[in-house]
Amino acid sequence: MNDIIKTILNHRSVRHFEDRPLTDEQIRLIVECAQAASTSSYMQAYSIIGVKNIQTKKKLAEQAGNQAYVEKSGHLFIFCADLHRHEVIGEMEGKNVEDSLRSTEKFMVALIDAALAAQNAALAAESMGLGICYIGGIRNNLEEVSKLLKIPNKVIPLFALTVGYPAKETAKKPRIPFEHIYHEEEYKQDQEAYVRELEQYNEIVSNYYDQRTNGIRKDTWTGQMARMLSNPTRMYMKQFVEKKGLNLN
């Protein structure tokens, strides 16, 4: 144990934050510790929009489903996959780059970039005693998104990152078993014992709930994700990310 696996460990997310915005020298430090993370072939696939300006921080907060913590956090990634940078290069060395970066394999590699450095970046955050919170939300009408923040080809808004100092001590939310994780050799099938673990993580998730709300709410972890997964969202995503120019082969 140390003080980089605690950080870790004692990971929640914030929603509710003081009225204080990071000092240039913090939003530098986070993202260089996102530059830092793991990138696939050196491509550095990703891009960082920061947020400062209120007015744009409330229509990207309205555009992720009227989250007002995104308005009101400290500073605001935007966090992107990114093969615009790699199009560019193409053109100043005089290569046909195009069938790769339409391949899908080069579009996985610029969401893997993205989610190491988000998640690097979240770390930094947190070991500076700052709170975070993803917020997926802002993927709910990209076309508005890249319009208010202008995106061009080849990059795609993934997800934003609210970083501030926290206004009040938020629960921490409990994870699967590790026993449901982690398979030893090979991927474990056994069903009887796959429902069994999930029934388990229902108790553990349904007490959480019950204790944290004084009894109002006792959901299911199998219960939340069947009601979410039984109503599709986005299913624009293919069409938007195709017209962007990627994971067309």
The other form holds:
2 protein chains.
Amino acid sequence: MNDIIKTILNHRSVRHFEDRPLTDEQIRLIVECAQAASTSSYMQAYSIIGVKNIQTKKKLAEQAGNQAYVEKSGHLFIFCADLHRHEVIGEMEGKNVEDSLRSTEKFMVALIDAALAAQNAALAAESMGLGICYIGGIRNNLEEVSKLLKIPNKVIPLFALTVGYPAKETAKKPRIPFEHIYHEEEYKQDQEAYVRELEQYNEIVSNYYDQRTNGIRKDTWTGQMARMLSNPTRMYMKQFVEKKGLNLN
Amino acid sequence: MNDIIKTILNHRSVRHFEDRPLTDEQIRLIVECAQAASTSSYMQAYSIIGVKNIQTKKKLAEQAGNQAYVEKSGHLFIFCADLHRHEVIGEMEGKNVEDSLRSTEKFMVALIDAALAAQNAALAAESMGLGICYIGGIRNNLEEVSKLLKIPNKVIPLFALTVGYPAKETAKKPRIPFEHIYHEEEYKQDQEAYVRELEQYNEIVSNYYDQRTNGIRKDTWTGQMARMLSNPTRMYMKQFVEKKGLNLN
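Let's see the other form, the form predicted in complex with a further copy of the same chain, since the form predicted alone is already up.
First the chain shown before, then all remaining chains and molecules of the complex.
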């Protein structure tokens, strides 16, 4: 097993960081690694906003649900799906690109491009001995986040990546078993086997919580998911994204 | 510079592969690496379909626009945004999760989860001496692809990842300059500087094509983008995704 695979498999989210900023060289290298990821049709449909200002960090931490590790980290990268650049390009080149940019297809391209870049950034950081955590919590209130970061139309902040020197290790949560997430040749058709696999995974997750909390947390994966999903959140998203001129046709 | 950063920065798409399949051990390790990526609220909202069958590969290659390297590779992974699993969970747990699953927010979660996992898979493969190429072309005709792979509701095949032993090296296309993709503290407000940066990038891309084609290809990045975007493609996507029960509210 090579070092890259070791780093990948050893990933865990870090939520406690030392009070030690990243250097500009580290930031630049992480961004360059992000950019080296594949991009759909060379579009590079994303932007990265780096936040050092402590006031901005405090506000973002509040908006993300008072997650202290947003504020106290080595650096905060905000990954945005970005089709504003391509809107400007349309003007520069005198071409009508609006229909394309408003499409669900290009919205998907921008999301995928941004996420591929982010995962490269995350691994680059981890390879440097840093810890990371993705913060989807900024999507709690994208209206405020967008105002704070002066985000133009056709740009959606997707998540923050908080990076820093780990002060505390966290545990690695067990993933869905290989046999369930991976389908051979076609999507699994056997519904009974499918449910049975989920029940087997429940046992694994249940044991994990049991051991981690000395028997206090009794939970399963499907139970946790069903509770969470029966309480819909961020239901303003469709309207917000459309108002920003994306995902419209 | 460590090995991981070297691997990340050295990425280039590989479109010519040796006729040599991946072993089951390689496939499993690549999938386990994919799964080690972060996932929003532990949702793991994706599936991976592995295709070995040559007939299926041929059909997918056709649907992706006759891209031979879809057919001739070591293995084909199809990454899907997957909320079908969570629909089944709703039934198992007797909870109403439909409003959540139909939301644009959860559609975004599934796309991001799938892309983060895919980029881990890509890097794991590259670290093993394999080459990769993302194939967005399968989105040309998701109706057919979904039929072929027996994809259920609430699942969208996003792209294929073709993996194999490289038979031919490709060049690395120059990325958007750091100063343009990276914003400090807030999104760049200076429109003139913004356009100037794009023009500077045009020079870099123009030189790249010039050198690669011995002066035959005269092109710029903004020119290429504007031409492509003024010809909207995959405009059926919104309807398709909605028909699959996603991105609806």
